[in-house]
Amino acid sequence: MENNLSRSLHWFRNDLRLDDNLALAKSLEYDQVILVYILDEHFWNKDRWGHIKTGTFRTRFLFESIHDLKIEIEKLGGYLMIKQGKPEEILPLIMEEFSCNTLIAQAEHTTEELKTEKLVEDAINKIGGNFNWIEGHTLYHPEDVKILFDKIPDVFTTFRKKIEKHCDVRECISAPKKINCPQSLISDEIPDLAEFLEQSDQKLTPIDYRSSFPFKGGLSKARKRLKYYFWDNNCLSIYKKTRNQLFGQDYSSKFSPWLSNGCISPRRIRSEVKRYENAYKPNQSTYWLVFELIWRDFFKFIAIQHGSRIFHKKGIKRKIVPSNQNKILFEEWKKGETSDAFVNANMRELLNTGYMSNRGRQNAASYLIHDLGIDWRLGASWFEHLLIDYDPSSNVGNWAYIAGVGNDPRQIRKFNTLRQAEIYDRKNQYRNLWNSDIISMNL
């Protein structure tokens, strides 16, 4: 009988994919699996700076990713439950209702996510259940990295050289061919996006037509982008030369939003790079794309090592930095209304699309911290609210890096934004594109 079958509960978190999903593979070892995604209410609350943690653009991309995942699951005979509320309340109820003995989910390593894990563990312990957190965020597996380092170096180059020389990336695992769920189960509908946003006093806003990222969320969209960027348009061959450009769909890979939601794994991207190199040949660009994935890993391992310290004003260096929280200056920066046209253009793109180039992010952060003297944590909070590719360890890692309290060996990393504009926007095209219209978004 169906009730005698072993069942697991798989909680999708930032692993919204079927391919190369280690936690899902573990869940599927049972006779049947219950699949659930929870819209954790915590992530639509305001943070200490008054910003709603997950803004409209990131919410839209997330909903698109959940929808795409749901379709792919149903193709394989499975179903996806979609719930709203607190994981520590919802997950034990599902386990009891469907007689699941074990919860399996991808492990997280930053403060808020770990706090949620602890609450979930306590709740499951009360009903006599089990839980299993499976690694799946990183290119290099944490167990392999631990063998190399007693302590993660605070300088990226030291980390990279050792990891490249002595550590291998584990092989990807394929997506399942079938998913067995209880026969009584059906998929839940995804909430209406506009109505969901209204719950946190947000309005659904169309993405500006000028966006460098007009793409949708989802595992199928991530695979499509990978195919296009590597194989259809051969953009990978010139990635290193174009990655610092400011606008356009092909100047960089644009993989980061799909990576942050787990629509694609870093191992799959790296595997495809190796396949590309075998078909053509390795070059600086193929190396540099993997180089950026290692940077992403580095920030995650720093988060594991230093815990909540990465979010503190003094950072991992325990260094005193500007702590001004001038609301007028900060609001001007947020809206792209400073005296710096280059910074304004970048901030207006972010405000209207949820996306900004890496070069733009560095300049906007430097300007806020070193020119305006504003506390870097306010900028990190604003980026968390807006960026569709928000990742807690990468976001705070990059902000702390610019602020001089993170992993930069320099004492200060201040960008000359006027000079940067001359180099990267010599013909003024980017500034003209984004500074031509008045920003009308409701903040």
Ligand SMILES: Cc1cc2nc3c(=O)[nH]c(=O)nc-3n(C[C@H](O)[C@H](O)[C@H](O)COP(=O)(O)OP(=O)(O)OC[C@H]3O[C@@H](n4cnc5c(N)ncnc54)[C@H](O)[C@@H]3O)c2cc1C
Given for the second form:
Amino acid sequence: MENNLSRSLHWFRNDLRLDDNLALAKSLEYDQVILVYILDEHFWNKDRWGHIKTGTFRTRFLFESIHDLKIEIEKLGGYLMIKQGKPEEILPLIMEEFSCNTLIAQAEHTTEELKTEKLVEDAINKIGGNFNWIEGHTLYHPEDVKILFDKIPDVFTTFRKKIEKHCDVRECISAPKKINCPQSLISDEIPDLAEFLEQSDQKLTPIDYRSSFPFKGGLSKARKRLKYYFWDNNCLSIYKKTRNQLFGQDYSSKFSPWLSNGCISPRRIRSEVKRYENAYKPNQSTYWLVFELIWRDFFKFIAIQHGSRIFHKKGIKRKIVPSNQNKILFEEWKKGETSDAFVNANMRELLNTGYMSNRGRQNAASYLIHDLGIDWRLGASWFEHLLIDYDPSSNVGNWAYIAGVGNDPRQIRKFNTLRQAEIYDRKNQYRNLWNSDIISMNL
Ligand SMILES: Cc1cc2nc3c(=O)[nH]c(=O)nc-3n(C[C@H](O)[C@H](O)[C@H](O)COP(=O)(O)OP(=O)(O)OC[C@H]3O[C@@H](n4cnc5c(N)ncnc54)[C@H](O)[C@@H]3O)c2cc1C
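Next up, can you give the form predicted together with this ligand of this protein, since the form predicted alone came first?
Below, the chain from earlier opens the complete complex, with every other chain and molecule after it.
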């Protein structure tokens, strides 16, 4: 081993990128770095409702993202270790084996992730190592937000107006030009996806050609999508008008899956919006994309403030809401077999692709909660299992919002799904697309 060299261990979590990655930049300040991704077995466990936390769509997207990251790392002379198991067992072993001084990783903010962090901290303390959790998820830096607010307001508009007026978004950090790993290291192979899924009794699902999200995971794919949506096709210039549509690739940005696992940072998206505004001119649509990223931030800061409370049935409002756990009705909703054709179409899209539009999500959630009277947490659990863009704070924040136990100042947010179908699916195209027999193909 090369003596007297300082070494860090960078643990990739939901920061599967090289660009604008402060945790990675800190790791690269050492003479050498060990890079690792861990397929944390906990992600493929069942939750309390019996749903496997990470279904096949998100697992596939994750594998694609790791693959892309590995290629990009190797181009810079580095290597990526890929391990399976428990982070608290694997990380200290690597630190000891490679004499790493410090573990560096992106900070997470929701209960299960924080529990893992605590286990990792305890294990590293035992071997006398150091650890450093670095912020990297949000558009606005948590330290800057903390200065601005004693308490995050419960109402989004109050939060947004103050943050837009008084807080700057920090500059993006460029991707490294070189990665210096120990000479003895080589990258690990990514496990075979089908075999990996079998371990949690899941099967590789065929790709459905009707999907609005035909894209792959990975940092290079995220940048490609951004280039397409902003620069090549100018979809950004009409985003505000199109964002509520239901199908097709271009009505909304589709950034969410890449944002959720960190293939792209919200700051990079915003900086590209600014570049676009300079090249053309700002309009309501360019503003609105950043507005939506502030919604994403808002739910993250709500999660930081309220901790595990956001997952409670009564939510942060501590409000009792009528709810049952009727298994038959719930199963019908999951499969898209309710008496509402619009809800069914959305639920079938989700079941077959792992994606659903924001408008669809609002209607499907409202129907489950307010029409079927079912506990919102069951719906959130099903979304967690299926969504390729699953993000704990955005998922639970939106569900709780619609259930009336979260951040909605209104008492009740019930969507009239029949009326919504008339407005957003006037010609029945979306319902016809998804309520006809399932047609899928293996690619
Ligand atoms: C019940 C329900 C559950 C949801 N679960 C998730 C989830 O697990 N993960 C997730 O990323 N989004 C979730 N959303 C928010 C939203 O539906 C998706 O972010 C959006 O549909 C993703 O598509 P897009 O990237 O094309 O969005 P765009 O319209 O292009 O928006 C750009 C970005 O802004 C952010 N954004 C937009 N709307 C919201 C919102 N309402 N809340 C938080 N962030 C938002 C996303 O990061 C999105 O990628 C949920 C919404 C509902 C109603």
